[in-house]
Amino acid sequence: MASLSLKNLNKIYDNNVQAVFDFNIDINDGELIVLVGPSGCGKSTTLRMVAGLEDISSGTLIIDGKDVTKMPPKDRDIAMVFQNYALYAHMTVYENMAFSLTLLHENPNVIHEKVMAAAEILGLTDQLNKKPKQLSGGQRQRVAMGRAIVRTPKVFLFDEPLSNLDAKLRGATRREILLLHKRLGATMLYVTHDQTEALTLADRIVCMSMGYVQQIGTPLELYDTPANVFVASFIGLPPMNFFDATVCGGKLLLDGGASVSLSDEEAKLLSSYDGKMITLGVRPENITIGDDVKVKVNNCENLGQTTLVHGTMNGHKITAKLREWCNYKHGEEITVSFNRKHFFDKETTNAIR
């Protein structure tokens, strides 16, 4: 396997539309990096630049210490797993997995050994004589992964590989990819718009928006200490609640009239914003029944051990994720407290730290 460095990568198309701006990251040997963000944020374009499927407008791409910026895809020693499987319908599973090695005129015995080893890892040994149309979506994606494994590339690239699968298969295949990464110790770059995949798979996450990197960090860092309002709103399910608030000494005055008390530490952090408006962020799971603000319930979603309570606070929408089964009625009023707060500069949208 290999390390991977993307230095000041930019992508500008012929119509002068820029898709990626100054992308920088150093990926360690054996690390699994997930690029996450909404559609059109530049994550797939970045992956395709690494693969050589898109030209790099400017910047440098280094794989295993070697500058491959201008190299064709076949010389980069990477393997890519696509969203749509890209399997040959007329070939068996065995033939699909062996195809790239056959093109390289690899020794048939070596090909057989590598295909059987990959099939064993992916649980495909009893499917090798079947055609793709005889397989489920999850099995087809495993064949696509097996085709990548047999090549023993320096870097594995995954372009939204689970988006065509149903929820149950996505969960199962996600676990298989995680086990595969641990077993192979492979360097992987993985693209998804699904934050659950990002949080569960990644050693580090790159969160992107509008072609720019918003934050790079571990899943916990992005969840617990988001760099700005975008990251805070994109990472976490249900998404974070946001409110306009004015700092007033030891409390926040929320738009609409409610007030929230601040701890001494929080008041000190916000001392330079006294009298100014900021953005208050509160994750639904950090809201509990308490005595800070009143919420008028709209509806409840019972999820077993938790309940999502949707309501309004002084006319503003709010969602709380309570760790109990609740049956609040529409229009009922409850009082809640914010156990953990996030603060963001109103102008820059960056976190206040």
The other form holds:
Amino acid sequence: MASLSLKNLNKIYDNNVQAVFDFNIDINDGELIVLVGPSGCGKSTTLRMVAGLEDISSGTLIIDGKDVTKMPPKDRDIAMVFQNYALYAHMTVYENMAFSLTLLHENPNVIHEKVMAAAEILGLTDQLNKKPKQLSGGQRQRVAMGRAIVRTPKVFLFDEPLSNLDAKLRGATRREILLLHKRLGATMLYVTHDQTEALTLADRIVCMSMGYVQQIGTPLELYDTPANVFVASFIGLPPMNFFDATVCGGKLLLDGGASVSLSDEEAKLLSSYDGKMITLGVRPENITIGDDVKVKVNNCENLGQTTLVHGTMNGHKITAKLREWCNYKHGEEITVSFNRKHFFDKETTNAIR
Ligand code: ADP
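Given the form predicted on its own above, produce the structure of the same protein in the form predicted together with adenosine-5'-diphosphate (ADP).
Complete assembly follows, chain above in first position.
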């Protein structure tokens, strides 16, 4: 296994589209890093530069202390698992898993040992003689992972490996990948557009937008202290609510007249913004029935333990996730409080800290 350093990586495609701008991260041996962001933000390009499938326009890639920036993919000792599995249809599961080692003219006994060990880890021992088309989507994904495992690569790369699976299987396979990561202690770089996958899998998340890294941190750091409005809106489901608010002494005046009280600590944090407009962010789960602002209910969605209450606050949309079963009627008015608030500079969109 290996550590990984991406230093000032840039990617400009032949058509002059710059897909990645100045990407920097040091990845520790055994870390599972998830690159997350909306479609087109440069996640796959970054992963493909690490794999060697795309040239690096500028910058340096170091694997285990060695500069591999210009090294061909086959010499980088990296295994990649794709979303479409990329299995050979005419080969059995066993042959698919053994294939890369066969190409390397590995000793047949060693190949057999490695394939059987990987099959055992992945629960594929009974499927080894089947062809991919006889397997479920989840099993195919496991074969794709098995193919990576047998090579004992320095780094595992995953490109949206769960997107072709249905929701239930996605959850189960996600947990398998987590167990696999623990068991192998492998360095993994994992790309997804799904914030749930990022939160549940990552040791650290890299959140990207439009080719730029927005924040790197643990799942809790990105959830609890997002660096800017983009990260705050992308991480967390349902997404954070945002409102324009003017700082006025110990209070925030919201557009439309409602006011929200601030704790001493919050007022101190915002003291240099007195009289100015900021962006207030409130996660749906940080809203409770209280006595601060009135919300006119549009509809309720009961999820069992919680209820999503969708409504408007002075004409602005707001979603609250209340920890009880509620049946508010359309047009009903409730009063809520914000338990945890996030503040962002209106100009830069950066968090006010
Ligand atoms: P993501 O994986 O986050 O969806 P990509 O890395 O695939 O994003 O793409 C990032 C940007 O680079 C997009 O604007 C995309 O259109 C562009 N892009 C991707 N591949 C190519 C290519 N081969 N040639 C030109 N532009 C590309």
